[in-house]
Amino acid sequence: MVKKGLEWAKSLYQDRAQRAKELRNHGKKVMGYICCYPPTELITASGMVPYRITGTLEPITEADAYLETLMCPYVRACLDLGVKGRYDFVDGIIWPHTCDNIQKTYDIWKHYVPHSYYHYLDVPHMSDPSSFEFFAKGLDVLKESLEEFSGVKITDERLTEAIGLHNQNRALLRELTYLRKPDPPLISGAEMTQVVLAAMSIPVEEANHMLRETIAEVKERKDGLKQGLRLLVYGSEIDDIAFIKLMEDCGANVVIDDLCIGTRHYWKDVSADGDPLVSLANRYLGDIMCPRTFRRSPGSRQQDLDNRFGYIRDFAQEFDVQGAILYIIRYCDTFEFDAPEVKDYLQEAGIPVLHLEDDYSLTSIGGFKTRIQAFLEMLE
């Protein structure tokens, strides 16, 4: 029986790898990514399969012969899958720079991790023009590799349309999102997090479709989710449900995220004026709100802070949420740093702010259950 929206999307969630290997096998090219910062759109246009890098929950039993075990459990993750042959099906990976622990994990995922192809993505931490100017000469020189590597040349007009998809696709998700906006939810956030990791699995035209028919059949639906408080989502890495469901078996909806496997994702679009790798660097490097990216803020204090986290803010107004929680991954010195400030930030617009540190496994988030009880009967 052919799979058709949320059931497609989750057989993907539950076996990401599957129409990967089955492209491959039938001789596309698939090409691994980590983090946000990667553009998909030239992956597409030099005809090969984008595909997300994620790590597992399950324990950690190959990686910490390579890497310490004080450092980023996420990357440790991402690492212990590659050198167990889990990401065998890829045939080359780019790896941005965009943390000490990405960055330096690199070259032991190259030197351990056979695959065909390897490029690092230097990412500049700075907004400033010169940066923007810098990111785009980088991004000509992966589209050099990728053309070198694929046989395919990236002309302005295949890269265009490919940047044309790869929009399409976020504003899809975008409209899938906003169907969490009424009081209850039509989606769940443990379902909307199945249906990003399963379109960061296949080709955007699949991915695309799968959204459309995800969406026609969200809007059917008669019934919503029951009632509960509504929750925002603030981190790094969540690529697993277990986490989601859990504050929704707690009695919430988790209507709104700020997330890398969420909004952060695809919630800019890339403009299609101009040259377009000049638009990719602007989207890439302007548009994604991570924290190990310094944006330059003449003025006050309070200005500083509305141009960082005024967005999250406007998340939470805008979806009428209740409480937040911000889930921040142990030794993540990015989002450690920022989380006080955004922590404060939020609670002085009136929103009350669970902080939840963890170690990115199954058994911290089961002990996350009675704190979240409590955050949720303190918001009643």
Second form
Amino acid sequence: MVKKGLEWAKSLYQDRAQRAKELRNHGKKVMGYICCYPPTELITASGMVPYRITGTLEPITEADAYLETLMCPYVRACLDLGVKGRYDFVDGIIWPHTCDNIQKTYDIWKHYVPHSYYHYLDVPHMSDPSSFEFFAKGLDVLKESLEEFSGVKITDERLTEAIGLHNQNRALLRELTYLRKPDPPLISGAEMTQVVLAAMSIPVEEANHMLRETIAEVKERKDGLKQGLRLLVYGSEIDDIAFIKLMEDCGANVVIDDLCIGTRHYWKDVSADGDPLVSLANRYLGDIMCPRTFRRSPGSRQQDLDNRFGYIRDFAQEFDVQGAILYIIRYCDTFEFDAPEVKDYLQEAGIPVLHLEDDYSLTSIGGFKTRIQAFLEMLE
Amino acid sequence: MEQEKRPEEVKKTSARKWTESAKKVRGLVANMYLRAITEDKPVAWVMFTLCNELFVAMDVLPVYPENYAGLCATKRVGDPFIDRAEADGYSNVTCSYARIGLGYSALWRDTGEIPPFAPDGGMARPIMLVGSSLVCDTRYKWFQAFSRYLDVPYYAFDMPGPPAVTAHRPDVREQYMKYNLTQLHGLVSFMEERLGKKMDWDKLDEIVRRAEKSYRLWYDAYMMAGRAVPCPFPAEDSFRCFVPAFFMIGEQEALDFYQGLYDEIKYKVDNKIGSLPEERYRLLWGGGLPPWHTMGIFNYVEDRGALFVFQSVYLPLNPADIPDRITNPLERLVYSRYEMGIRRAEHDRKLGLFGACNFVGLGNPLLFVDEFKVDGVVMHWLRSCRGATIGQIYQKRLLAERSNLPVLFVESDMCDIRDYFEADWKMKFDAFLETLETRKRAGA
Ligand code: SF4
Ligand code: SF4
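Counterpart to the form predicted alone, namely the form predicted together with the partner chain:
Starting with the chain above, the whole complex follows.
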């Protein structure tokens, strides 16, 4: 039986590569990318399937022979899968310079994980007009290189069409997110993560179809979730439901997130007007709220903080949360540096915060149970 | 006072100095902090950004908190700063330079006074902060975090290194050069605004050219020393002598220093004056910053007949000849950085490495092992620095693909002594030297 909506998402979550492999067997090329920054629109426009590289919470068994343990466990987990051959179905990879951990792993990936195509995308850390110009030029070089690899000319029409499809995709993900607003929410945080990951594993048209089904299904739900404390989770690459599930098993509802496998990926659209490459540069460099991008202070300290973190407070207010959990993956420097300020900022806005730092493994996550319970008790 | 109280520790902490040049560095550093406090000139806190020339030209005294953190570690007074930063929420895996700098600012803000135990009189109050994304993420994020404690305007800028694969394409070259130039212009405008005066471009030109000469001498001196058998300039000295190049470049004193260093090394090389009576094993410090808290460990190794003849970490980039047609000093600066980056990227590419160099060449250790007749390589995993740690295993693997040179990993941190276990290090070094001895015998 063909699975639909949430069931389809769940099955993809459990075996993310199934559809991509199938399509590949039918002659499609699968283009891997890591992190939020490579514009998937360019991949779609070249006729290939964008496929987000992620890790796993299972113990890392092989990557330690290639990467130091004193670095981002998420990147290590990705490489672990890579060297085990679990990404062999991926034809090529786009690797952005987003943070030190990712940047420095590019050569290692290239050396030990076999694909037919590799592209390194420099992403500026600043967000000045010159940075956008630089990035747009980098996207132009990427576009050329994807054309060569795919044999498909990425015309403005094709690109504009792909932008439209991906905007739809983001709009649908936002629509689903808004179904977390009621109390109790209509969809759990763990389910949402499954859906987002599933959508990152199949062609955008199919993902949009899946999302429409999911939205319809969720709207109809009668056996909704239980009421519970409403939480926001802030962090980076949570690509497994274990952590969110832990909080939900403790009786809370994660109703909004600021995560890479979450709103950071879909909250902002690409402008449909003007030069598409410029629009992509503006959206990816300017609108993804990740601490790896430096935003010049607009003036006072308070303005600077509002500019950097105001959107998190707005999320918290809009989704009516009672507390926020900062889940920081150890060795992720850009988040490590921001976390204490995010904590102060949210607390000042009256939102209690639990700041956790973690090695991102199943065992370590389990160890947080007592702290999360204590935090929830405090919120009651 | 401090020295009287803890004689063994102080003795153990620092390494002996082999060259007159290395002996001069401590004075230069002390003066750098002192003048910032005593002279009536604006002070900027700056990350090493490859553009000290601009500060010299604007008559600003730069203070480098990363250097200051290293100083605190060598004096073993970093702990209270680190503790304070951690108490304020900064993880113990964030760069220990940053933790020292942030803890320093926090304590300063609390009391309104420079913390009394701060060495060399402390870091003077800045009127601006300048960070960049060069080399690592900490370099702009840490300075952004300063705003929690210091109400001082901050400018951060990008200077991406050339991408190895496409660096030669004219359009890519233009893309990078143009961006780097615009970003530096941004810095100049920021400084002009803060200082209420314009850049003196003629003066900058003179300073940039002086810096070019200094870079060249630095590079030639280091390479000459690495090649020499016996080696007159071990790694612990070169870990001192990069300081003027990083933090004083453009000043006449830095040029004089590198002229002196060059002359001294040349004299010793010409006269075959080495450091140890016998260099039984020549080692390369191939990755990771040194343990500033315990530089005396180098002597431990030397006492066993091994000498670190080179370190490939604080490395002069191979200087480029800048064409005369480029007369604008900022353009000269950008051109030289890009060209230096290309040389490193080219080398990496020959080794089959393809990433952007971001000015940290993955291929560094491989560059030197043959030419400098090295018997073994030591690399240091730093708990709190991704910039200089990620890639070491890969480098070891690359070395293994080309030779069977032994590689030793030691682990601690550049400043945070809590990550350092001396007995463990000594045991590892002893075992490593035994391996080298066995190999030597087998080869003999
Ligand atoms: S979690 Fe942090 S360190 Fe890891 S890949 Fe993402 S941004 Fe980089
Ligand atoms: S390279 Fe390492 S030690 Fe230097 S600032 Fe970056 S993180 Fe800190």
